[in-house]
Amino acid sequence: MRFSKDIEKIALKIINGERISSDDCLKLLEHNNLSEMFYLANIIREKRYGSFTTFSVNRHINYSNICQNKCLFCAFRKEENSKEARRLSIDSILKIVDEIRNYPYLEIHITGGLDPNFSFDDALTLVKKIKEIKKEAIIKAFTMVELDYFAKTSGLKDVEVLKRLKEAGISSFPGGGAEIFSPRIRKKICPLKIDGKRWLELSKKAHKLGIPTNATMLYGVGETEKEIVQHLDKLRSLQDETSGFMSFIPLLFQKENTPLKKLREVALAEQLKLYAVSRIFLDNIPHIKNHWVMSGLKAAEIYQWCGVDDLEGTVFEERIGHEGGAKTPIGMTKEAIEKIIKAANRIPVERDGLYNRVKKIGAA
C-alpha cells in the first residue's frame, strides 16, 4: 500500500513493528486518510490475534448511584434524596449473583458512586459473600476513584485497601474513572474526582501487587487531539513499568441526560480513527476494547477492523451508559454478541474476565 508522503516514514515505522513517538501519534490523529490508518491498524490487530475477537459473558451490577462527586458528564450519579435514588443492598446483589452462578465463565463487573452508606468494610463483604457463592467467577470490581474513596474513608493506607480487596476475592479492576487525563477539561466537568495523577498513582500500586486493570479514556468531552495523545502517552509510560493494563476501552461521552448536551456530536469517522490510532500507539496493552453500549451495535462490526480485538460481553445489566442516553440494548445474549462478530467476517471467541480464551464459536 502506498502512503501519504506526511505519514509515510511514520506508516514504515508501524510495519516494521517499531514503536512510534507522541509526535507521531499526534500526526495520525490529525491525518485524515482513514483507509491509512485501519489498514495499519489491523496489521497489528491480525498479526497478535488473526480474524478471532473476543467476548465474556459478563454481569454488570452498579450498586448505588449515590454519589459525592458532581461529574457534569454523569447521567448516573443522583442525590440521596432524589426519587431516582437506587442502592441495593447486599443479599440483593447476592440474590442476583445467585441467579446467574450456573454459568461457568462468568464475569461479575460491580461498580457504583462514592455512596456514604457503603463502606470498605460492605465492599470486602460483598466479595467474600460472592466467591462462597460462586467460587470461580472473574470478579472485577471498584474503580480507581472507588478505592480512593475507601482508603480515605477507612483510613487504610493505599496498600493494605487493595491487599484485603484481593485476600477477599478481587481478580481485577475496571479502568473507569480516568475520564480524560487532562487538568483544563478534568477542572470543567469532575472538579471533585480524583485527578489523573492518583488514578495512575492507584494503578500502579495494584499493578505491583500482581493485580491487573483496564484503562479506559473518556472523549466527545470537548478535548484537544494533543489531549489524546497525552493521556495514551501516560498510559503507555505506566504500562512500560509495570505491564499490569490488560485492556485499553475508549469510551464514547453520552451526553443527552446531562448539562453537557450542547458539546459537539463526535463523527463515527472520528471515532473508528482514535481507535485506530490508540491500537498502533499503545504497542504494550494487549487488547483494543470496543465497548458497544456507547459506540452501537453496527459500528461495533467496524472496529473490529479498526484494531479492536475485544467486543466486551454481553454487559446485563449496564446503566450508567444508558443514563446517558445510550440507544443500545440493555444487555445481550451471547448468540448476539457472535452474530456481530461473524457480521464483521470474524470469528467470535468466549473469554473469561481475565483474557483467557475459553470456548472458540465458530468460523465467520
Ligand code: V47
The other form holds:
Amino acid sequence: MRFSKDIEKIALKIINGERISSDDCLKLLEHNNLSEMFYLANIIREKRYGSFTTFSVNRHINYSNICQNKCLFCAFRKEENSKEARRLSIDSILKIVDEIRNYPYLEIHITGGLDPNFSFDDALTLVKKIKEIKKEAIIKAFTMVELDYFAKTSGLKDVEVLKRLKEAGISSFPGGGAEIFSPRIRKKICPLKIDGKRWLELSKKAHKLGIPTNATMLYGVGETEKEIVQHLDKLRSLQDETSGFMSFIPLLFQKENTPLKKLREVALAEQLKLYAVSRIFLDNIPHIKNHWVMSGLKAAEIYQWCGVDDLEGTVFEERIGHEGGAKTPIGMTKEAIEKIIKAANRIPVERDGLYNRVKKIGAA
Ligand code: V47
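Okay, that one was the form predicted alone. Can I see the form predicted together with this ligand too?
Now the full complex is given, and it begins with the chain already shown.
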C-alpha cells in the first residue's frame, strides 16, 4: 500500500513493529485518509489475534445510582431523595447472581455511584457472598473512583482497601471513571470527581498487587485531539511500568438527559479513526474493546476491522448508557453477539473475565 506523504514515515514504523511517538499519534488523529489508518491498525490486530474476536458472557449490576459526584455527563446518577433513586440491597443482588449461577464462565461487573449508604464493608460482604454462591465467578467490580471513596470513607490506606477486596474475591477492576484526563475538560464535566492523576495512582497500586484492570476514555465531551493523545500517553506510560491493563475501552458520550446535550455529534468516521489510532498507539495494552452499548451494533461490526479484537459481553442489564439515550439493547444473548462478530467476517471466541479463552481452538 502506498501511504500519503505526511504519514509515510509513521506508517513504516508501524509496519516494522516500532513504537510511535505522541507527535506521530497526533498526526494520525489529524490525518484524513481512513483506509490507511484502518489498514495499519488491522495489521497489528491480525498479527495478535488473527480473525478471532473475543467476548464474555457477563452481567452488569449497578448497586446504586445515588452519587455524590455530580458529573454533568452522567444521566445515570440521581439525588438520594429523587423518585428514580435506586439502591439495591445486598440480598437483591445475590438473588440476581443466584438466577445466573449455572452459567459456566461468568463475569460479574459491579459498579455504582458514590453512595454514602453503601459502605466499604458492604462492598466486601457483597463480593464474599457472591463467591459463596458461585466460587468460580470472575468478579470485576468498583472503579478507581469508588475505590478512592472506599479509602476515604473507611479511613483505610489504598493498599489495604485493594488487598481486602482481593482477599474477598475480586478478580479485576473495571475501567470506568477515567473519563478524559484533561484537567480543562474535567473542570467542565466532572469537577468533583478525582483527577486523572489519582485514577492512575490507584490503577498503579492495583497492578502492583497483581490485580488487573481496564482503562476507558470518555470522548465526545469537547476534548481536542491533543487531549486524546495526552490521555492515551498517560495510559501507555503506566502500562510500561506495570503491564496491569487488560483492555482499553473508548466510551462514546451519550448526551440525552444531560446538560451537555449541545455538544457536537462525533462523526462515525472520527469514532472509527479513534479506535484505529488507539490500537496503533497503545502497543502495550493487549486488547481494544468495543462497548457496543455506546457505539451501536452496526458500528460494532466495522470496529473489528479498525483494531478492535474484543466486544463487550452480554451485559444484561445496562443502565448507564441507556439513561443517556443509548438506542442499543440493554443486553444481548451470546448468540446475538456471535452474530455481530460473524457478520464482520470474524470468528467469535468466548472468553472468561480474565481473557482466557473458554474453548481451546488453536493459536490465533
Ligand atoms: O464510569 C457515564 C461512563 C462508565 C456516560 O471495564 C458514560 O470492562 C457515555 O466503564 N455516555 C461506565 N459514557 C462504563 C464502563 C465500562 C463499560 C463496559 C466495560 C467496562 C470494563 C467498563 O461510563 C462510567 C463513565 O466513565 N459514562 N455516563 C454517558 N452518558
